[in-house]
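Here's a solo chain for you in structure tokens, the form predicted alone.
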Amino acid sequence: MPSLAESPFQHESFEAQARHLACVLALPAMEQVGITSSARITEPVGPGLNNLFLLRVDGIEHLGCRVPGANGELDSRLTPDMLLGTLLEARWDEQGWHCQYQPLTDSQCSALFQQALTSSSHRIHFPFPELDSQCREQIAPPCFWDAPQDLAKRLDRQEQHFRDTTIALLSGRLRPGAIIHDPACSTGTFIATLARALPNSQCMGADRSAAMIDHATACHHLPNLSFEIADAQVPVMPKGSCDVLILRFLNAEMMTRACALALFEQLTGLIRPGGMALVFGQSSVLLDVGQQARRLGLQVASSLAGVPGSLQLFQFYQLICPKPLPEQIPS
């Protein structure tokens, strides 16, 4: 591998990743874990890093690795058998990520997955975006969005658990006329499913791809649903006017982490007091959502969700924009 000094851009990318790891890792003292044995793993710089994830339960990080399913695709749903063990040490350099961990039994892994849903402080985090061998973030090319028919079939299959969880969460708790906004709606299936399940809401989908909006408009016709061509960087509604903001695109392969951080801060300003944002994605969420939410004054109501009848977990953040206290309301 070339020296980092030979590539200023590579060096900058490497240092940005090092800063992110320093912020998100919470490694316990080894005596706190009670080590009986340990193992090591090194994942070289490249796309395989994005398969590694951290499950934090009661302040302790557990290292896991996604594996492709029978169809060869990576899934947003994680299973206990993907856990490697309790993370003890981690070191990041130009050769990759070097980790020492204490292996866990199958029953311990299953117990951690069950326990993970008991607190909003428990979370799954993917510490690495999709990287190439030179530590550059990999982004889907614009032409990726020019085949909505093919993309719709894939997303419809991959996002079913997200749609089911969102509908279960929102049913019966929204005021009549509540505004639900998906600022990067792609094929429109997600926001259309919400519009159908929540007929008293007003659902708005936007996307910068004209091909996607044409597809969404042609396929989804509901009285409480509208679509618009718009870039998420230029919101289609004023600040403080959205009851539910759907953020399902601040993810690996969709954009860089820096762009995701900037958009998260900008778009969460659309939420009215008492409203919420839901953050998830078929690919891994790029930012530490809990950390950034608290910085912006948002309450983290949940970080994870599970598939009913299974031990599968996936990232699913519910963030609440708090209502002002009575003394803070202008007279």
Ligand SMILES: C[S@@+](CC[C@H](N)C(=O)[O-])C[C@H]1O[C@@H](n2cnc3c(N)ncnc32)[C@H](O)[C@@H]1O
The other form holds:
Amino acid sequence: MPSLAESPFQHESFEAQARHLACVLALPAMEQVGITSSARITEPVGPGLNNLFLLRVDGIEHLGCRVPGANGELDSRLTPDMLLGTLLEARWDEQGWHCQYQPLTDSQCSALFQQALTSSSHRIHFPFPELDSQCREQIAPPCFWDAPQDLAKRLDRQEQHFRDTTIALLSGRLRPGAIIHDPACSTGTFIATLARALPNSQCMGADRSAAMIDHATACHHLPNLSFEIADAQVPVMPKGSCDVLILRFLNAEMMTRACALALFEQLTGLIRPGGMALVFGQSSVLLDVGQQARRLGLQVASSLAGVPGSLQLFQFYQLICPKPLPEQIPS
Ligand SMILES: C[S@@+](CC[C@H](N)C(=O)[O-])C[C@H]1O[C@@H](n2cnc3c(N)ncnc32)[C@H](O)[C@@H]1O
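Form predicted in complex with the named molecule, following the form predicted alone:
So here's everything in the complex, that chain up top.
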């Protein structure tokens, strides 16, 4: 095995990233911003790129940088103090991502975070996956998920806001017997919490890790909850049969962006007309979800959610599969 220093720079991945940036960036005309001052940063090719995010509000991109919390861990919940400024220019080359931005005051950052929740077109996107210094996407190997007892506490603690937001969204909204499917259910805590809160639904968790499914089956017993070992690439239900599809694994470090794109397209085919997909995750979502959803004919009902009583925001997409128009009755 060559050492990192000797291994060649991954030009294919570099070019794929350049194409992604060209698709996702909406840079404003300078006069739209009314520049009073500007600053620059360069983030070298490497893992730090995955901390940069773009908050798009009213078509204007604001650059931010996620930093670890007091516990040293990165969190999916972002705060206004992470915003650097309004993005003016960006250039991607083999040295990294070079950005010019107009700095924002604290009150402007807070105002943007508040405004962010007012439209489904406002969104947070992480333009880079987890990359190493050779521009290779970094993926946790499948065996990483084979120690559920060690992971459970941390994973479950990091997901409380996802559980609360999902229950608040779904309560009182589902038809009796509605199928909720979590195709990468991990410890099972998320889908089990939904099963308990929504007793008239049928909740199905699957995961390709047998250790995770053993753990989930041992920990969660509810009449409306089942688990099975399955790779999400092999769907466990017919197309068009799922009321709520939970996608919380199309994320950095879980898989490559190309894999996430393919799985998104395949799995959203499971949703029945009128049903929905929810897309989020502890690590950053790899796709420009809004763009991909529209391509597949899904409506974006929301892109972000907030933690009540705070200004914290996180990626949380609610995508609706439209019902076909009723056939016209001949007169
Ligand atoms: C739910 S995801 C991420 C959980 C983490 N708390 C987060 O949000 O970043 C982790 C789970 O996805 C599972 N997984 C990854 N790829 C999968 C696939 N293709 N099919 C089924 N499960 C998969 C892993 O085995 C693991 O248990």
